[in-house]
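One chain is shown next in structure tokens, namely the form predicted on its own.
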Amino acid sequence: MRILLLTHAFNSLTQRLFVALQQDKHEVTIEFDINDETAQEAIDLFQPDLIVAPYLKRAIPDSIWQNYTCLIVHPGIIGDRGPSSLDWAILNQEKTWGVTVLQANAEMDAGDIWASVEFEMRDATKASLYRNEVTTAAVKAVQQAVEKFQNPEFKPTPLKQKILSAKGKLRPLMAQNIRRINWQKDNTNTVLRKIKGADGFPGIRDNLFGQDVFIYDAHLAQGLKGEAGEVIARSGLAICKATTDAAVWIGHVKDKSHHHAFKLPATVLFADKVQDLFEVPEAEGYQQIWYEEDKDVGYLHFPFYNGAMSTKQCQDLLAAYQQATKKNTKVIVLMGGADFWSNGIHLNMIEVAKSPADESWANINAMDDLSEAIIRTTSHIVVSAMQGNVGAGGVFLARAADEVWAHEHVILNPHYKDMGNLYGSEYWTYLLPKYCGEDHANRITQARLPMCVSEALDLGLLDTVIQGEKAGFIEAVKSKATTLAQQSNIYDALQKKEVQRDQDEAEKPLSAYREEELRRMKKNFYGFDPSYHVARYNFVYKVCKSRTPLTLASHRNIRMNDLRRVG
């Protein structure tokens, strides 16, 4: 079938969606929904047997649902209606919820059920459970709407058969003053649950050194306590503000009324106020990295907010891994975090600095400085575990080690080009054609398309599927490195490893690939070609796509080549 996939941003429920109908054999094209104009013109040009409207964050026009059958995603079981789903079944702490496949009509959200997939909820931030399990229900219950779409004599059931029956109802926004935190009320469990069900969007006003700002990335302060409502001391990116029980870790925080109004680490957007806080070592308080070690296996996890990576971030996760390779273990495995494993520069970092050329330039250096690390590790095997997406330069991160396994839905961005252009480093240019091949090299960084991790594997950029239930993925991998660690010949692998990369830095050094690498980037960062920057502020700012990339939207690249055949 022609699916034509109609959303405000190509976002990861829609690039998770876009894989799995593409796998299923349906020609599936993508539209930015920009204006009524814009998506019409789509529709004309593609002429799709079916619409899918995973993202939206307005109504679909009458025009298109009245003439064409249009199924809506929305993030919320039977009978839920209204903008803000996921986050009252946070705050109301619902103890599963799901996603309603609906027909588009006249009413928000009241259409026709096409499919319905429930799910348990778990205790994480609105991000969180939307990247994982909104996203995996989602394609489940479009994946059987697409179904019995190809089945003619199937109706879909009208919304007021199961209205009386249903768990679900009406709600409205959840504007701020219901979000709002009542610091002298509102205890530890009560603070943390509402700052997670805003995290990602749209955050929770509060007020923070005397200025009205928006907190995001909670956690419990173990051991802390202070007078409610008063920042009581700072751990590495974070500060801590004090509840009527104990306190909360404020890792992000975005203040509007700043001329960089996007979010930033709280100690960095309070830079000038927070020396004097009583300061929390990282391994006590806001941990960004921690390593454990089981059965000759040692483990460094690193979940970033987001998955970017700053410079600092790079120099302390190197430091982190260089003491992992001097313990008296055979594998080293990279676990990245439960929403990512790795994302890559850290793009708002580099907007805040004074010269983001500069930053960008220590950015990528810190990078390579890692992969380079991981390359060169002759003392133990290393893997790289993804439970998480992962994305440009953190896909080339990853397979520096030398194994990467991920989770079935995983979805790979191994490119750089819609930031403007940019080349690349982390020493792609040696690590794809070595497990990859040249050609597939080619087709990894050209394509600027998300990927599954079956063609992943296919390309070379994995070496091992983990299947199952993501809850399950940590206790798998650490089988499965188990395994590879007490494996008999596990010393003869170390020999052969530090043989072939010897051999490899004969015939060209690392510095070599480095240097070629960053010659290239010198010129995105520094050159007369300002692409890279522009892209940045734009993602940065998250300012609206004002049309869909040619990559996206194949129905326009028909148009193109029936134009270059008509010239």
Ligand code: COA
Given for the second form:
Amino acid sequence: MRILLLTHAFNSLTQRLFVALQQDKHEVTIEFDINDETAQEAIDLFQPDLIVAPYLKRAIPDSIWQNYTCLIVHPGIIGDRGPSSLDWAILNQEKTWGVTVLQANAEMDAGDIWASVEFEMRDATKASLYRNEVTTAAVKAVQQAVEKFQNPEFKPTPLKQKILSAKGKLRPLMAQNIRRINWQKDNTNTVLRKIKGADGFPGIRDNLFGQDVFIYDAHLAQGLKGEAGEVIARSGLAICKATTDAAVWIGHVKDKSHHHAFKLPATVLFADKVQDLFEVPEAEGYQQIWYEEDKDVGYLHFPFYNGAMSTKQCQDLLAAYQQATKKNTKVIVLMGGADFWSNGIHLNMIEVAKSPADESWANINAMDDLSEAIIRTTSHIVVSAMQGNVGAGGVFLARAADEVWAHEHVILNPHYKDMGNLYGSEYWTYLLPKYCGEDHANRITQARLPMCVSEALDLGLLDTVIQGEKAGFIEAVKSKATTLAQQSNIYDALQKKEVQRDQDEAEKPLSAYREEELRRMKKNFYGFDPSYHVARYNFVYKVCKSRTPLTLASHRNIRMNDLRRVG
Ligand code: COA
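The structure above corresponds to the form predicted on its own; please provide the structure of the form predicted in complex with coenzyme A (COA).
Starting with the chain above, the whole complex follows.
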């Protein structure tokens, strides 16, 4: 079938749906919902059998839903309506929630029901639930709906038939006055729930050091107490605010009134205010990197917020990695975080720097140092284990390991070009030909499209896909890593690795790859063409796209091709 995804942005859910529908052998294209005319133009060009709207911020125009079947993905259970579904589900401590696929009609979220899939709620941020449970349920529900659409006998169920028995109901937009934390009354659990229910968007409006800000990335601050509402400590990137019965770490903050109105680490935004605060070591406070060891295997966790890795975070991770290589273990597993393995250099920290070009340079060099240390490791077998999505330089950093394992739902975005034609580094010019072959290397870097694990496996970006519930992923990784460490020929494998590294080095030293990549990156950062700086600004400030990139809108390429043929 020909399926048009009409969406506000190519977000993680839309990416998963795009690859899943393509795997189901549908012809899929994407149009950003910019205005009525462009949406209609896309339809005229593509002539879709079905329109699916995975993520919209406005209603589908009457002229479209009246003439085409349009299915809306709503992140709520049957009967639930309104723009803050997941936010309410978290605040109301729902045990289960769901995704419903509805047909667009005159009333928002009130169309006939095509499919609905439920899931168990988890104690996590809204963004994490969205990227995991909601996305998995959405893919299932859309696949069911698409199958039903192909059955001429199928009739969707009108909402009014379900409305009396349905648990879901119409709920308003969750405004900041509902979200607001009352630091004098709310206990720690309530504070954490409120912040998680608004993280990554819109955040909770709060006051820090007399400034009106939005707060994100909250964690229980073990063992700290103070006067409710007071900032009492700092640790790493976070500051600590006391609640009525304990305290919470706040890792990230956005000051909308500031000229840098994007998320930044709290201790960066308030650098001049936090100096005198009581400092808690990261290991006992806001911990972003930790190491654990079990049965000959060392596990390095680094759940950096949004998968972004600043210069300092890369340097800290390198230090932790070097420590791990000194241990008497056989295997090191790079675990990343639950939601992202890594999304490459930290674009927000670069944007806020005095010289974004210098900070970009420092950040990519720090990434390269880490990548190089992983490539040069001959004392251990190194594994990258992707629990969550991975993008740009993060993909190539992961490939620096000997083996890459990923959960079946991981989406990879192994390209830099969308960031203003960034050339990229992390030794990708060495790693891709080595693990994927020259042809695949070209395909991977030029495509600018997300890919699912089976494609990544075929291309050599991954070695193993771990199936099953996400909750079982860490246990599955531990079991595989233990088997790897305890295999009888581990010393042979390590020796083979050392020989291969020496051969590769003799053929072309790593320093030459780095030098060539960084020469191109220098042009991106310091050259005449400002594309990277413009693209980064647009990304960090979330400037809405004014058209759909041609890499996504394949229907527009069809027209271009036709025009070329006619010409
Ligand atoms: N630096 C800073 N923030 C980043 C980031 C980075 N490298 N990559 C992602 N983020 C942030 C996004 O701004 C967003 O922030 P929010 O919480 O305020 O919404 C959040 O992480 C999630 O990213 P989003 O783009 O919504 O996720 P996605 O799953 O839809 O898309 C990517 C994933 C990887 C395609 C996309 O995030 C991306 O292009 N990131 C930039 C990668 C890059 O070019 N890095 C530099 C070169 S190495």
